[in-house]
Every structure is written in C-alpha cells, then in structure tokens.
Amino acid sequence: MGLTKIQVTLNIYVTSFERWIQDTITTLYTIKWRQVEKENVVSIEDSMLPEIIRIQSEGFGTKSRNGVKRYSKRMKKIFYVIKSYDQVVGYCIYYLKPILSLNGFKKKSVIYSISIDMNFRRKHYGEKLLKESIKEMRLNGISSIILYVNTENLPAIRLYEKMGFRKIKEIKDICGPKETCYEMELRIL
C-alpha cells in the first residue's frame, strides 16, 4: 500500500520544517563562532561554489546539489574548503545539532557532505581538511562530530577511523535509497 498524496505532502512539510529548525540553530550557534587560522583551509566564498558543485557531483551525483548551495549561503563559517595553490580541491560542510543531556545541551556537529576532487584523492587532503576543521570545532565547544558513510566506501571509512571516528551503528536509507551506511562519531571534548 503506497502513501497517499496527503501523507507525502505532510512528509515534505515536516522535512522542510526540520531543515528550517536545523538551519536556524546552526545560524544561532555560529553567530559567535571563533575561527582559527587554518593551513590551506578557508571558509567558502561565493566564487568557489561552481567548483565545489563540480566536486560534489563527481563524488555523489546530483543528489545533494541544492543542499550545497543552501549551506554555502547560510553557514559560511562551518563550510570549509581546502585549496592547493589557489585551486579548490575539496570541501567539508557541517551543521550543528544540540543534544539534550542531563547536564543541559551538548553541541554536536554533523558532517553533511565531504568530498575531495578525484585528481587529489589519496594525497592527504581529506585528512588535512578534517584535522583543521576538528581543531576549530574543539575551540567552539563542540563535543563530538557525527558523520554517515556508505558501508562500501572503504577508503573513506579507513580515513575516518584513522582520524579517531568510531562506528556507532548501521543505518539504512540515510545516505540514499536502499543504501546502508555507518553512523560514525568522533568525541572531541
């Protein structure tokens, strides 16, 4: 039995509302965001967007192009770009997620998307990008970083484990329809 038109419409509204809340929270948290000097890693500038979309499409197809555009406008402080000789070679987009605990709210960040240009993979750009952004997350009181990675993406999983991320659980359909992903977490505080 399929979903009715009303159920589909309701799901779209709920998803849009959740995205709006997430974006608002991230915006509020980043108002007082402290940035650190990062080697070859900068916050996004509008002129970089076409190259980032190319890299994103190369790695993921077109499934999250609109998200990349949205985050480039709303969350510039936590949208990191790595460069080599003034050429954009990769990016990492975060959003912030407060988690209610016994001690109040904990600030966690979630990697929305990360990708390195195919010509620059296996040259430590992904590792450098993560190290530099983790340093800034720590400075801003982020307690942990969460990401989702396809269980078949072994090079990425090895990189994340090298950086200290641990597999938490397997989740279906979060990375895409009929895909199985690991939820991984790095505790930084």
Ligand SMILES: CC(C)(COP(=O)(O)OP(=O)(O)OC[C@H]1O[C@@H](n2cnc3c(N)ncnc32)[C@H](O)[C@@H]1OP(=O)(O)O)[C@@H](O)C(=O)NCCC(=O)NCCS
Given for the second form:
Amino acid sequence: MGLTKIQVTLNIYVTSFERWIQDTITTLYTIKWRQVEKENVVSIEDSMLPEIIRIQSEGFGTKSRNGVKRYSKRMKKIFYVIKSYDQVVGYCIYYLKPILSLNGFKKKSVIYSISIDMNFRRKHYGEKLLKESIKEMRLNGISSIILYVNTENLPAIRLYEKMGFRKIKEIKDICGPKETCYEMELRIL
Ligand SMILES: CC(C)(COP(=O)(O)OP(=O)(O)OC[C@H]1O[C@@H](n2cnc3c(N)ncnc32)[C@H](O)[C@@H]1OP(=O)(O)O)[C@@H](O)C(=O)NCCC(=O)NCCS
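Please show me the structure of the same protein in the form predicted in complex with this ligand, now that we have looked at it in the form predicted alone.
After this comes the whole thing, all chains and molecules, with the earlier chain placed first.
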C-alpha cells in the first residue's frame, strides 16, 4: 500500500472515530433533554426524512444524505423541523459538545445544518426555527451556540446577526476546499 493510501485510510478512521465520539457525547447529553412547547417546531420523525433531504439538497446543492440520516437516528430531540400547517418547510440540526473552561465543563451546541424550503424563504421561518430551538437550548443549560458559515453566504450571515450571533474568526478550508467560513457564536447563558 502506498504512503498516500495509508494516509487516506488513516484519515477515514480518525474522522469516523471523531464522529463516533461526537455522536456518543450528544446522545449522553440528550438522555435527560427537556423539551418545551414550540410553535410550529417539532422534532424529526422518520416520515419527514424525504422532505428534509430535498430541502437540504436544494439549500446546499448536495445529495449527501448520510449526515441527515445519522443525526435523525441518534439525535432526534435536537433535530428541529419547522412546519407550515402540515407541510415540512425547513430544519435545523444541532450537536452538542463539552468545552473545558476555568469554571469546569460547559455545554455548547453547534449548528450542523439549517435550511428553509426555497418557496418559504424570507417569511421568517428561519428566524422562528432558531428562536424556538434556542429557547430549548437555554432551558437545557447550553451556554452558547456555535456555527460555521461561508463568508459569501449573506442571507445566512444576516439571519445569524439578526439573532445576535457574533463573528469570532475566519477559518479556511472547513466549509469546502479553498472556501472561507466565519465561526459565529451566540452566548445564551
Ligand atoms: C439562510 C436561510 C436559512 C434563511 O432562512 P429564511 O427563512 O429565508 O430567513 P428569514 O425569513 O427568517 O429571515 C430572517 C432575517 O434574516 C435576514 N435575511 C434572510 N434572508 C435574507 C436575504 N436573502 N437577504 C438579506 N437578508 C436576509 C434578514 O435580516 C431577515 O429579517 P427581515 O426579513 O426582517 O429583514 C435560507 O436562506 C436558506 O435556507 N438558505 C440555504 C441554506 C443555507 O445557506 N443555510 C445556512 C448555512 S450556514
């Protein structure tokens, strides 16, 4: 096996291991997750998956379903779906991670993905979805919410800034090769 092939194989194992750690931490943190009454926002159900996958590929031009499926199985309670009457019109997926600070461990949440159906954009569904899910994050002792957004994605940046998120730093190559993202954070506790 060539050196590059070994490197690629190793990277795959490391990524899978990191993903496993992340999933396990989120699963443990959400065992006693307290859910609140949310207006038009519910947790994912399997029957909603085809619509969610459609909205995801519409929003990001990608057909990768693995992330969405994985989160919908293991982190149902923090996979939020927004509806208009009975129609699924958007979603926001979080995962949780512990951060070591001077006062011990703090729980932070990270937005893995958020998207609204093209026909329902600019109608405040994205804002509503974030407001309702953040309410529940606060109730469950999450100290802040982090996200990564492409520096050119102005609609999303405007939405996050309206919600009170602040730009923390620029990071290259994590949103995609040769792309730059902002890390943004909203402190809620
Ligand atoms: C980003 C996204 C989720 C916003 O959802 P949305 O439901 O259309 O947004 P809302 O209607 O709730 O907008 C709330 C605020 O965000 C800002 N905003 C949203 N879309 C905007 C746009 N196209 N241009 C400028 N500002 C915009 C505005 O400040 C708006 O408030 P206002 O209408 O009172 O001015 C949606 O555009 C989307 O799904 N994009 C594709 C996927 C994506 O990029 N996800 C983010 C990845 S990090």
